[in-house]
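This document starts with one chain, in the form predicted on its own, laid out as structure tokens.
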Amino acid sequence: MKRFMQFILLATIMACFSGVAQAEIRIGLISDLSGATSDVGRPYADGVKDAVKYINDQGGINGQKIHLMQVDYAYNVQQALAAYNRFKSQGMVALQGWGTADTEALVRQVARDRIPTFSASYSAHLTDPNVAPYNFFIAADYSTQLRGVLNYLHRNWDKDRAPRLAFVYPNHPYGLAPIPAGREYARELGFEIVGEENVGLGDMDATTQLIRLNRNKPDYVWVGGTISSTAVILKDAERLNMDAVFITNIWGSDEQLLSLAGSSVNGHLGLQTGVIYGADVPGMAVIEEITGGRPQMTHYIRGFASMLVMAEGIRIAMENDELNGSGIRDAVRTLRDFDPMGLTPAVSFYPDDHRPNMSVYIYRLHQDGMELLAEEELERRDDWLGK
């Protein structure tokens, strides 16, 4: 008898145990803390992290805390691919992911799982839902980045000539995947390709790719590197007193490039798809609050964004009860205009186009700070989906 009341007490401590796991609502997080990539990584991942907390002390999600489970891959897709399995084997409900490699790595995976993806890849092959149903991310796609600053460039290019435009990107997928659509539209509106480059992530020199370019003179050069890489392409230039003005791409462009850059980075292009810190939005204050007013990189601020629209996304499946994959995919796809405090722009997706917006904050670069340029807004053209 004194051993089936043990069972039966172990049994009901059990049954606590599940009801609580099942209470939780449990995220994966892959980040880059150490590898290529980790730079730029380390401050997304503790963006996404604080924005957990912060929901957390606010409740929950409809009173339902996130578990979040977090792995540092090291820009590995092998360790990616593992610590996805691990994640999914854990309950996982929903994924925030990290890289272009590893994200389309696993595009076919989370689509078989049903498992919702939110990265801060910006791959524009992610927006489409016939290829990748079950991926978002809350940023304008790199192709609509690089089309923006290409509008608001020729919108103001006045001399009596084509302006010529160069390309400086790694050879690797993140790199490679806004090019073709550069290219495309470049041509559209009038500008003249002079040259293209590879730059590694890791390079720490690319003097010899600049010289080659500066002999064809080019006025703007795209760079879509990160900041470190970035870095290094701004010094050289200056050392060889190029005139062109360089575009940095939105993981080129930070806090921390400013300082890495010093005087080279002056009078320079830097893309981002957010507010930079100490901006006067509802947000700023909250992330102000959590982290005690330390100063955050931009990629901070976007890591918190894309765990406040996915949290939206939860909140609504779970009131529709359907907090699964499916159903947080489903409500997702019905967010119109969705502000995230403020720290980007309006996010919406629809269940034909995963593009947030079209929206891309064009600042000037000075070694003291970022000024604001423009907001350019481009039109959701239909050719232009996974492109």
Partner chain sequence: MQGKCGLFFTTYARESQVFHTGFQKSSLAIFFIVLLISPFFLSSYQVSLLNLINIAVIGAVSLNLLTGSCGQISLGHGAFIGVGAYASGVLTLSGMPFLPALILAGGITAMVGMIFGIPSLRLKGIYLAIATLAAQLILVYIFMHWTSVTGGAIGMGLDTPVIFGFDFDTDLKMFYLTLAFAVLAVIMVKNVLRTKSGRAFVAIRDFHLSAESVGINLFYYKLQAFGISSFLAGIAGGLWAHYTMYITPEQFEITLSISYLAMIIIGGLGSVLGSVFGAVFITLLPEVLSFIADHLSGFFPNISTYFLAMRDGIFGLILVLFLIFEPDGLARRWQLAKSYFKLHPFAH
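Next up, can you give the form predicted in complex with the partner chain of this protein, since the form predicted on its own came first?
Single chain only below; no partners, no other molecules.
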């Protein structure tokens, strides 16, 4: 009994000391490792985790280590909510979120609790501080990406007639998000919109929709799905001998698409807001070292960059002696052309504008890789904020 009491006493003392020594920055990570979007959720989460590892290996932020708390919410809003509350009770100062469903469900809560949140849901309305004062992301929003590629296509159009454009997207919040902005800007630039079709995220066939579209002979077709639906569309388009150039959006163009869709990707365009593995930028050397030279998907690189930007915000907040939610939020808003080691275009945030940048990388897709075609930069127009 005496030994037991001694053990309890020792354990209590150790617990007290570990509490004192616990000067660490607690960050929550809500990931989809087993749910509907886990194919891209896993590499993204790995990117965030490896960035934390890198920062901690460098000695942390101003000497304080990051303690990352991760939960797999399986793309279920209720579980995301529970995870968020758990992190909050464990002293989280900032959150790395994931998809549309959880980010939107938490928009008001993170604002109320003052928890700056970096997500991988790039819906334009999250960039408006009036709607989402504590939300950030490090890629140009979906609407900006679409506008960027339209700008590029318009500039490189050399025929006498107006270019014909069609949209194919899933009837899903993520698919619908950039369409109104795309329609409006396409008309502004003089595109002729010749069709809109829905292909669901889980659809195995898109022939009927593509036959309908093909009648109007589009020059360009925007594809706003994820990898599997994009692969289905590209394969069916190849089978139907469609002439149009397809533009696959950020969650529909990565290394998995190339292997899934095979030769049908050749010559089409893919949008990215970050570099691909092996690019000649300073951050890639770090990533190659951490991952032991194993190639990583583009989503991993964005996850990595997202954590680097958040860490920079935390660093500034610490220097201002304000290591708390609103302190980090204010610090992030002072970032001007912050370069996350070349992994993405430079990032700036403003108190009244949370658009990180207005840049999109346009890649030409080939079966055996992606080739950078252009970096399109738009002007930061006020009337585009949040739309």
